Amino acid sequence: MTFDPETTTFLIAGPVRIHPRVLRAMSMPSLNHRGDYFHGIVQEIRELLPVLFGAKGRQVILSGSGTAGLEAMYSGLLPKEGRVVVVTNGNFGDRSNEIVRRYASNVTTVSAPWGQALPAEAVRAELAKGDVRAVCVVHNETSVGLANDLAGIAPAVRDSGALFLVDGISAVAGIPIAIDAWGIDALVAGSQKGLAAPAGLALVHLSDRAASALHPGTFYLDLAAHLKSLEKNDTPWTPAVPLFLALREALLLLKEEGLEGRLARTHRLAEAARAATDALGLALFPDRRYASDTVTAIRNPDGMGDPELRKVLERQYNVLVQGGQGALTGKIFRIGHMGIADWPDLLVTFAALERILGRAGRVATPGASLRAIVERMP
């Protein structure tokens, strides 16, 4: 079989499948972005952006990926005096802990090996240390499969007094986030991930501290300047038109699942991916207690790599998954099931997974992969 992007069963770590509604709320033909139409598109996003983010607030939409918001983010809240703590355990942290070094002077950076938990206790001994003004970190660290514990440090940095400032990219729509519960600040998502809508925006929620905290950082992607066109339906510059229309129609679909429902789905998905994991005798890479509910991190079997077991997935059975990041390439591979990825989908992935391990004997009980998925099923 030939790779066919058009009918791959697509399960990377993000972008995600797009929903055929999606696909077609873009082929509307050009409209002009400062007129009525268009404003009240931008008015019914904001109306249904509390049931992405599960919350009221302020929340902007950016033209832009999702490292657009966290820079929009870091740029427009990282104090010009005080610390800034970052929390890292993984690519994406690091990520992070780049942008924040642009935008503030005294960083301490607080990093745990790539798939362990994030080091809670050190957190809150820098936050001991006091003059912390800001947290930053990555909720779901898709680079290795893991979600931090955002529960487990949020009461040291609410009474630390710092902003709390969060990469929510893979995790909105994806994993419970309690914004209010856990004193969240600032939290960027990706339309690509558990939205399941286009590549290309950015959605950030602010706290009204957050909002009050705001200062001049970045011309295109000034926070405040959004937030105060966004008060008339509008965006300060030309705004990706056509993203904006896939935005309405994916956040549709997700209030007509329902974000509890979305979650549900995503966890109980997860689940089995793990289950048929275990079944084909494989290894996942990250602490299991904190494995992610979007994105399932296995290590590759001894002796296969890439060319043997991802590339054949892609060229043998047009299954796409996602291979490691950085020092982990060729050592793990990342199968997605987040947004609008659903139960034929992993049962695709993993009997093609376990057909090519067991041409290479490495399958001990036939069919025990799609046995522990089908078992979970609803």
The other form holds:
Amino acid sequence: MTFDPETTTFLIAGPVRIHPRVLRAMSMPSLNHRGDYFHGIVQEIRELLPVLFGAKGRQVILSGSGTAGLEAMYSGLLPKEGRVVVVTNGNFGDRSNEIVRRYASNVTTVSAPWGQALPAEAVRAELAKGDVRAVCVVHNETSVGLANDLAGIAPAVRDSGALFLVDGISAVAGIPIAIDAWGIDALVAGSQKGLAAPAGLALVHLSDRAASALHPGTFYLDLAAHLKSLEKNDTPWTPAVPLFLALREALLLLKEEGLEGRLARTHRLAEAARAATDALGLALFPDRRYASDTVTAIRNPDGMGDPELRKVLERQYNVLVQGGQGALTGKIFRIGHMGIADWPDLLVTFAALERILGRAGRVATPGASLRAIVERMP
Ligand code: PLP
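Cool, the form predicted on its own is there; where's the form predicted in complex with pyridoxal-5'-phosphate?
Every component of the complex follows; first up is the chain already shown.
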């Protein structure tokens, strides 16, 4: 079998596989984005967005990838005065750190090595020094397959009065997020991850406090302008119309499954992926206590880089998983199991992995990884 994008087992860490209903939803003739029909679609999307976030609030749809959502959040909410704390333990935390530094001048970066637990004590120590106006953190570090313990730092952030700004791009609709209980002020989701819509939209949830703290940042991504237009089921600039159509269908699919249902399925798949990894004698990359439910990051076995592993998966078995980023290139590979990923995807992926490792004489108990998955199926 050779790689075929139309039939591949597609488990990269997002974009994720898209349901045919969502693909079909995009096949529409051009719509007048200022007409009643499209306004009706925007209204439906607005009514459905609380299903995605698991909370009500002011929610914005931006045409642009997840980074557009981050830029909108940071440019519109980072204060001109006072300190900002950015937390990082992976590539996307580092990226946020770069964006934040474009919009705030007094920034303290609190970091842990990639894949290690969120440095909660160091965050608390920075907050205790006072004058922190915003704390910025990535909930799910896609680059290292790690879910940061936001609940652990939430009370300290709340007590400090700082805005709590969260990159939830690979967390939303994949791992539980208690927006209100944790006091999150702004949360960014990407359409191409747990929601399983095409890439190209960012969804931003804002608390009342954040909505009233907005100030003009970038022009295109001005969240206040978007909120104002959305009140009339409109957008300030020409929206990515086909992606809005796909978004509505993906939200309907999520509603049918229920957010709880999707989170539970994603968790179950993640537990199976971790158990299968163990059964193959491979090691998880992140601190296991915080292993992500949406992305499993696995160390490459010694002596096997991308050409021996990931490329064979792709070319011989038509299975697509993702490699490592930055310094982790060729050292880890990542299996995304969010959105509509399901048991057949995992079974095929681990069957192929087991075959590749078996041919290299590296499988102690043939069939063990598949048994680990089967035993965890509902
Ligand atoms: N933050 C996280 C946690 C991500 O996983 C990603 C993409 O994978 C991004 C930010 C960047 O999002 P985008 O590539 O959609 O702009």
